[in-house]
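Only one chain is given next, in structure tokens, and it is the form predicted on its own.
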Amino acid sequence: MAASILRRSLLAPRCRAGDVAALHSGPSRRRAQAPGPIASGRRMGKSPAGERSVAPWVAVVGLEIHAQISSNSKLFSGSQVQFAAPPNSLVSFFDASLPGTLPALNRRCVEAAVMTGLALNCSINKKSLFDRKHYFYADLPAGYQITQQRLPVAVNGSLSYSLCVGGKKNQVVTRTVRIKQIQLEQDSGKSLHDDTRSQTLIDLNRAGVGLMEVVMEPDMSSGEEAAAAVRELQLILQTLGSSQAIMAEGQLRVDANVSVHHPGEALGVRTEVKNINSARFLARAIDYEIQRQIKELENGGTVINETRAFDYKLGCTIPMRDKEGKQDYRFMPEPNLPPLILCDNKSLPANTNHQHVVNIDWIRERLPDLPSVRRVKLVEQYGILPEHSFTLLNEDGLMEFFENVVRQTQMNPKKVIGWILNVMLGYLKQHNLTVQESPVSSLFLADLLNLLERGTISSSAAKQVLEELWKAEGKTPLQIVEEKKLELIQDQQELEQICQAVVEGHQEEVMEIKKGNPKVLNKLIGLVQRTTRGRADPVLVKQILEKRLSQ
């Protein structure tokens, strides 16, 4: 199918580095929501006596999250959903809004929808109705969105999710989000912007790809638990299969509602950052906007209720569009649609083709073990710390590297998972790569720590031998510790030579020990690994120049 095109400028304002975006000021409107409990930043103020006072600013973030449906087909029509495919080259008569094509509810969206539902904690409604949001853009064929206005399919729900907050990021505080709704809805259509011609052309290859709107309650308060509650979200997803959430891929996106006033004072004017597809600029985002709006109220400005785009170049949010008169959506119920009619085991119709109907109570028995528990299970079943359980889950792949490391390893898991998030990981963030594209398999890194736990090398060694395993030339740890002679030094009077020309060739270090600096000692021991190339037993090396420097 050809692609639409439309030819508009693309001319929008932007804020250059270390400025604040284009404010506005001019009367605004009040929006109820739940305070937030943390204060984000502060107000001068007199006290009575003329002192200067100190007021806090409280933020308040809510999320509504678009999560793509797994499916292999759209939310109404049988066209196939493919990440990246050529342009237009999946899009049925019904996506393209042909006259007289009708919708087709998936299935399979509505199982997803009642599983994620479940998963966090929602009451399903047994009847959910669908509606008509009319709103006018090249993108948006029909001219307008099929979504659930009116009665959504899951409500009232919660999402807990944990923080590691301290000077280290050592502790761990869980805390808790309401969900208002989950519903069904269909994708637009994807703008592709041509700056060089000024045009803009149209793949409606996303045009009814189901998603899953899911709108939280505004009870956050800083750029940090925004992201934290949107990666668990996106852990339980995956964990479901009910969405693949890759934001990378626009399969997870969000918009953030952020407003900021005082304790005990109406609440702030909220604006609306929309369309973030990852948790670093969701967090930036909303921190941002959160010390904008401070910066303005503070110079005596006023919040305009607007929605604004982060741009992540710049580091700060610039305005789109102005929402201070309310967008009529003129909703309606689809004609087209009956009334999705769900079941449990008591309401469920006596001979009923499991396949005609979707069985709540059949859904909620075959949930899997959710983030949380995996995290309480990795810490009782291995003893890792808290905090090195949210590290495993949050890196796709990790915790199965690790447990496939642990089964093959004669190493203590707590030693392993200090070679995993410190080494490992390192290696990885450091070349760019995830887990499923290291190329030091879980067998080979066994294979290392047993040569490490059973003394055959030691710890500077076994840094050397991952060196070497990172080059992927195929070689097993043995066959370079053999290559390259990393093996320990068991010969225990070679040891002590090596140990005694440290000694006699570095008498100032050794004067140092003897007034009292024993700290001088790791010198010594270091100097001996350099001259054995890490081939030396640390432990005994010390023990050797103790006695040396005793007598």
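Numbering follows the first chain given and starts at 1. Remember, predicted model here, so these are calculated numbers, not experimental data. Compared with the form predicted together with its partner chain:
- Looking at A461, N205, P371, F402, the entry at the hinge of the rigid-part motion between the two forms is F402, while the rest lie more than 12 positions from any hinge.
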The other form holds:
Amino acid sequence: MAASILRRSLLAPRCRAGDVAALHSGPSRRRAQAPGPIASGRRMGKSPAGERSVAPWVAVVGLEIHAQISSNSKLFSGSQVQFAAPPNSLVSFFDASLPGTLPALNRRCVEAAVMTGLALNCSINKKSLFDRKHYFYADLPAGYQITQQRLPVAVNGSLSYSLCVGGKKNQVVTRTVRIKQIQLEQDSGKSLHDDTRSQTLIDLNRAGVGLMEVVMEPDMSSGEEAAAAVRELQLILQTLGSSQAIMAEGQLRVDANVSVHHPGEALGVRTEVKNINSARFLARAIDYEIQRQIKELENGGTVINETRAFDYKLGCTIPMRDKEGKQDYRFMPEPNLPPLILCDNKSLPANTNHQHVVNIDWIRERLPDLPSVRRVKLVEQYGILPEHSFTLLNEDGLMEFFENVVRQTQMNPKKVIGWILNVMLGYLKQHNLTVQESPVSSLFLADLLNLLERGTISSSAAKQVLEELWKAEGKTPLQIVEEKKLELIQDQQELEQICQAVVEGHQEEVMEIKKGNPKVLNKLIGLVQRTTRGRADPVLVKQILEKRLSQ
Amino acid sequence: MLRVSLREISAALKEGRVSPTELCQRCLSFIKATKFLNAYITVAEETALKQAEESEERYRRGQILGDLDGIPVAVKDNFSTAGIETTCASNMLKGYIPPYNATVVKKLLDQGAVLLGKTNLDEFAMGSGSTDGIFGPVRNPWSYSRQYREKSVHNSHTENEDSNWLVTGGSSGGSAAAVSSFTCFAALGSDTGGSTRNPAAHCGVVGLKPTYGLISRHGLIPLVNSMDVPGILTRCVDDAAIVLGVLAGHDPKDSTTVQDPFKPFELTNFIDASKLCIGIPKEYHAPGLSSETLALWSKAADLFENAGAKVIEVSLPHTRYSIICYHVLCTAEVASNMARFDGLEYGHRSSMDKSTEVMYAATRREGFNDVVRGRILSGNYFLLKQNYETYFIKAQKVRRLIANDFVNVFRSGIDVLLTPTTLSDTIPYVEFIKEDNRTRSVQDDIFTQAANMAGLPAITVPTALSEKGLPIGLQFIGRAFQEQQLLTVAKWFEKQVKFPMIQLQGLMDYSHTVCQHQKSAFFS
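We have the form predicted on its own; now please give the form predicted together with its partner chain.
Whole complex next, starting from this chain.
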């Protein structure tokens, strides 16, 4: 909770309620409902005597997220959808808005939107409508975008997301954001501005690609929450396959509406922070914007209703040059598309060709396990900690990797998770690799853990083997163990000799132990390990040394 | 040979009495001879001859594609034709060659039809005279008919014969003139508020506007998407039925076409008129309706009654709001549809390129005429957030009431409605241009646009000549998707009225003088 309460700087000039209230008459006031996490402190509350009354600021964050639908073809045309194809190579006559062309709705896109709506607990509108939204822009060939302004395909849903809080980030709390609606709409093309030649180049490959716009109510109050909600949405979309949701490829684009106010008072004027294309920047952009607004208000300024862009190099939001001031989009029903009618098992007309209908119940029955369910299952099935289940799902492919390793090893999953999260993930992060790019396959890791589990090698030897495996030379863990002679020394006599030598060479430490400082024993164990390059069974070594020293 | 119907020429082709190439060449030379009518914007001579040769080959092998094989047709220049310039009679699309065929064009070609060329129209089909396109007005072939000439002799006080020529009506005036002057056997028009029926009536040909959703609009450069329908212009009702059979049916490229399969039909020669119920909508006694047309309308009603049909006066109470609503909805969609013409992807682009916005503005100012720009302006006004409820939504609601009027009438047992198509016969160009495009459209679409508002099928049948010797057509409006019934009634009516064929000797003479004149001008 603490993160959501942003205290006034004590150094700030006095700012009275009236100063702030004046801002609330702005035209863009959002719903009067308070945001989820309400600050505990009341304004002008009973703060400790002597301290100037310090009312907390609360931030209100709402998101509009455009997710590109994962589909072979575009929303209304047969053009292929493909990232980074040669410019203007995926453009149908319709996409280029040639006169006389008409839209034909792509069934796959509708199914993806229904699927997403169901996964986000929305009610699915059995009848939804398409509208034209007009504005002139070079990468919008028709001069309008086909969207769902009046009656979108899905409404009134919710998304639960969790974030780790507390000093050690080991306390998982779950929050919910309401989903206002999900609408189907066309993507625009891309404009590439060549300032030196003062030219704009247009690539229409993206023009007409299907988007789902997910509108989240302003139920969040920090960048961290927004980022967690977006991350959860991303996971859900990827699980459903309705969007690949790769932010770096622009498949998931987030606009954030941010305002600040004092609890119990009307909401502040909001700004819109546009085009944030990574979860990390999302949190930073929102937090920056919250702080900026607070600072602005505390300095006696005002927040104006504007669109701002996040400059990730500078780490701040800057006002966007508004093209034409306030736009009137002159919405109009799209006359070339009949209403989108969906059916369910009850309303399914008899003798219908399944190609011609989209059945909501049919899609519902085939929904895969959502991330939240998967996490619970992971905790139950493998006995791992809830926060570990988050990490497993947050990294693309990591859960599958973990489960593959568990399947192929005798090691307890609770131990396996440590190897995966601490050792492997650490390595991947350090080298900026994805799970799919890992040089160590789940099979090799399982082999290695089996060697460890069977007592063939020690855990420090296992780490050495892993170091070799990262090089990805194709050697199996066992080959590496044999080549490097990393097996545990099984020969008791050999071990006894080594221990004897260590004891003899370190009489000072021996005296210490005998004086009653057992901790020094660890040093001796370490020395034995160093001598054997980690090949000694630490339990056995300890036993031998203790026996020696007690003699 | 060129004066026969499509059905007759089809029979002649099948019997080998004429070859497709010969037929095509005759039409092409006739197009040249009647060039002054300005019916065609583009004559696709080369491709037409190639198509005719291919057709001839099919006839030789006995593998013809269908009833239209080898038959010369013309298409209004707002249908996309692959490889053939498609201009909409606008500077905006001058030089634009579409890379694809409209579905209706494709269907004609798939049946073996020979596409002679693209016909003239008002810019982007916005008009009712075929006078407001960049290629100039279309002249009504009846201006040069013996019937008109004889009647106008006594009052032809002008020395300049040329000044009295008549407008075709519009906006599909080029197509109507082409069919009327025998340069093709069938032509496609488009019908948004009457654009097929109006010129058909003025040019003495049959004009069919099918039910909305029966024929694909894919490739038709839109005026008003929710009302546009490809129209069919032919010499007789039977021919219209043949062409309809070729064009109708679901098109995956047009989501507003109905899924139900369409079965082409042949029209019977005999109907039991006693089982017919003809409705006469009283609201169509509009101010400005000529006494001649009124008399003809009432005579037609008598004709049905005398044949045993029930003829009932009916009421379509919301008719009087129709034209005003039509204009709100029309301009709103026009504003939207025209947004794509920005000079970037195709069509005209201004050389003023200081900024993208400057280029847009200049391109659109240079590319569109005043009529188009005026409609865009008012349409955008109606769509503004502050006006949307007051104008657009209200017009849509009234549109629903208008459609319901028809539903109620047909539910009461009426089979077909009989109305005038136009207020009167056509008028000379010099008269026509005394009023602006908008005023003319309001007058000329008065009886026709309601069928577009309601999406119903309607057909105009040439009925009689006026005192001036000019054609007057009457309109039948049918139930949605009941084209067979509508056309059956129309055919029976056509048979009764025996509309006279246009006598174009005058036209040939005129053509001759024009040629002489041009020659002398050339040699001087």
